[in-house]
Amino acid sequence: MNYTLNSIPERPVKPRERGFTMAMDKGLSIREVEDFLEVAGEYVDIVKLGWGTSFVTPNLKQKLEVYRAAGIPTYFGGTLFEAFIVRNQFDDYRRVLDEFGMTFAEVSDGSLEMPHDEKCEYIAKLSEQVTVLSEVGSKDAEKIIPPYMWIKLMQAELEAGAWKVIGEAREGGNVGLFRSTGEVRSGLVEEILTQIPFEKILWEAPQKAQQVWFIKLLGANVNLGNIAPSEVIPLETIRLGLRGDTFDHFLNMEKPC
């Protein structure tokens, strides 16, 4: 930090289990990645190369090396995993992870129908090779999953070997955890939290209002994902009470959050 302010929430140092920020790279150039990390690298814990963008991104290995040199792990979006699975190319997917030196992978079923036992088998197999994040929720806005099922799916995927479970929202923040307007399904979130430890959940929250809602509910060190590179520093100020949305939230704290 550049100067001292009192009543600022404490943020764990990286690598951390909570207060995690996952940024989404939708096709940044190598120069853009370098600029992004120069400004915001301190506040980024992991980067997702969104959906199947890694398939068409030029100079992919060089770009991944820039992230690696900065100590920031990356992973390919879950939709890419699904694209391999629907083509019966799971072994090819595993080889791709090795070829590109990936240490994380996302397992999801938001775009295809997959028996949940089968999904858990993929999680178990991949967890022998990499650290697995598994995503719960559908990309279909018409498919509403009841809270008890979210909990059941998350518990099973954590037991299968997932390091964290991701609450689906898509890039736009208008499905899964959220209504089509972007409004948080608050009852769903609160019910999930009765059974799943908050540090085990990475909430996709691309919109500022969503980020504010989670920070007010769970504090500065809630795990948030699908953050645009240009929004990483603004998010950090929301976490610290240095933007109007949370300006009063952390003042006069007896203990750091």
The other form holds:
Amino acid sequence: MNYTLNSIPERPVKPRERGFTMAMDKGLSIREVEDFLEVAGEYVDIVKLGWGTSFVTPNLKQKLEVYRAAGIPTYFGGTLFEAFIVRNQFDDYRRVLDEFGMTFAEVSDGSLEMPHDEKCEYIAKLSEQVTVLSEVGSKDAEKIIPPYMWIKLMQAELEAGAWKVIGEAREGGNVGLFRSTGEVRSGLVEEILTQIPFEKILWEAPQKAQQVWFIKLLGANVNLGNIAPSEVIPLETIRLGLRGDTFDHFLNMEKPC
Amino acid sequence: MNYTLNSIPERPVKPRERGFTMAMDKGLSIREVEDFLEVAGEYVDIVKLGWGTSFVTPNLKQKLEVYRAAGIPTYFGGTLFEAFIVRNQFDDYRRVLDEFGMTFAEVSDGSLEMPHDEKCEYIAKLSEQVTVLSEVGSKDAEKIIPPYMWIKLMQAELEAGAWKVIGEAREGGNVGLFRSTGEVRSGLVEEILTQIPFEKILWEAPQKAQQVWFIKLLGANVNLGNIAPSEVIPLETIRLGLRGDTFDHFLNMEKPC
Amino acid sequence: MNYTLNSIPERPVKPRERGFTMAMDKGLSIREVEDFLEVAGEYVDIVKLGWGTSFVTPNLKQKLEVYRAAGIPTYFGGTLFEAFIVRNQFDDYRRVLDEFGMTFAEVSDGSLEMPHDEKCEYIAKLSEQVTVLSEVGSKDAEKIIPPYMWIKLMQAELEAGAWKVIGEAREGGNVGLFRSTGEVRSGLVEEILTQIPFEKILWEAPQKAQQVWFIKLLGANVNLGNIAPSEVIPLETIRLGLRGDTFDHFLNMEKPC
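Following the display of the form predicted alone, present the structure of the form predicted in complex with a further copy of the same chain.
Next comes the full complex, this chain leading.
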């Protein structure tokens, strides 16, 4: 840190299981990645190349190399996995992961219908090849999943081999964990945490109000995802109580978490 | 493309009359333009220097040169044309276009009152000098133009020499083609297309929901404009069905358009 | 300017007391600062490193140097001052200002409770060391300050040594001067200006609609702050009547202000 402030919440160092930040790259140039990492390299733990953007970005191999050199793992968004599945091209997907040297992958079913057993099989198979993040929650605002079902799905996916499960929010933060207004479905989050370990969940929280909500409820070291590159520094200050939104949240705690 | 996916909508190559993307530069630096073109150069067909931003950006000549070297035409926003007209400086405007080597220009009447005959004369005169895009629709949310009038105006402007006509939306996407909520005036769009050829219209659609709406209605290769540079890659994935919003739109079509 | 347009509002040159623009850097990389200054260096008068972002950005000293070399003063956001105060570390704060060669500082009480006498003492003490901007208005949307109190607080802070007072809006523009909808509390602004000199106030106006509102009410050369770096050029065009929003505002004035 650039100077000393007392009573700042402790943050684990990388590699960490708690307090990590997943950022979303939806088409950065090489220099933009370098700029992002210059500023936020210490604070970002993993980067998702959003949905199918990796199909069209011409700088893909070189970009993956820049992240790799900085020690930041990357993975393709779950929608890309689904795009291969819906076309019956799972084997092609596995080859693509190898070809690009990917060590992480996401399994999701946000845009298609898939029996949950089948999803868990994909998690199991991909887990032999890479570290798997699996995502629960539909991108369709109409599909409401009740809390007990979120828990059941998450447990099954962790058992199938997922490293962490992701709570779906989309880039806009208006489905899954969130009401269409962007408001967090708070009872849902609390109930999930009675059954699933804190560090096993990565909460998608692209909007500031959502990040604040999770940090106030779950502490500085909640795992948060879908963060825009330019918002990683602002998020770090929210984690540390150095932005108005959480300014007094950590001050009177016996042990900042 | 970086890997092979089946049943992806076909996209024409440049120069194209359909499926083209107009992006808006509202003050990029030289390096930002280079970064933008590294990533999206293949997907962007023309760049508008938004409204009067070209008046104040100190890097103008050099920036135009970067776009030119990449084969991407540029033009000054229609509000700049209007700023010259309202000051009775049309001849100055023509000299400015020459001085900066512009090969495209926009004629619009979004911020001033102008008899339509006079607008068509400007289109005709400028067409002798450059390729003209003309814009229909007011920036004033209070001025509602009925569908038959949109059609009549567009037809007259094309006859006067406009290469394409633009449906006005502003950067914020809340006037002209759109209700103040950002919702598309869908009956209007459908009626326009009964009379004006598909490839002759460039729809301003700065917001993602609008892009999705046009692509679902008019296919992958609808002409869209006012796209932020960082949204050109996301837009391309929406065109290809590789983002959740259009994921299953192209899958069951006999002939993807 | 790149070409000549008649009847453009006059803008004072730097250093200026009126018509100045404060931009907010919330974690730019070195290259991003260079890009920002290439484009907008002439139009930005001072840069705030937002809230506590300076605590976590690894490139701080080098970044301050880039701004310094371009002749743009910088200061740490008021929330950082408050973070030191709430921890009883005021002397540390003064040392930090020295260590980083800061010549400006902000005194605010947006996130904590502080007797106004005490706030004025901080302004007085810091004024011996740096040029002080002080901020009036709570970040808490629930705390409504009546107009006579805004005036009283502003007068006292100017008397205590503040160079300018800032009207609080936060980055999101939804508290202080603004209703939760982002709408400006217009009666408040007008009443303040009956008592406090125009050039002594810096209005936070991060959203375009707010910038337009202030420029229409107070002219091209109102002091505006919390402007995103990429919005400095667009703001300049709004000041000059070269964007639709203020297109005809300056045209019929006898003396553009």
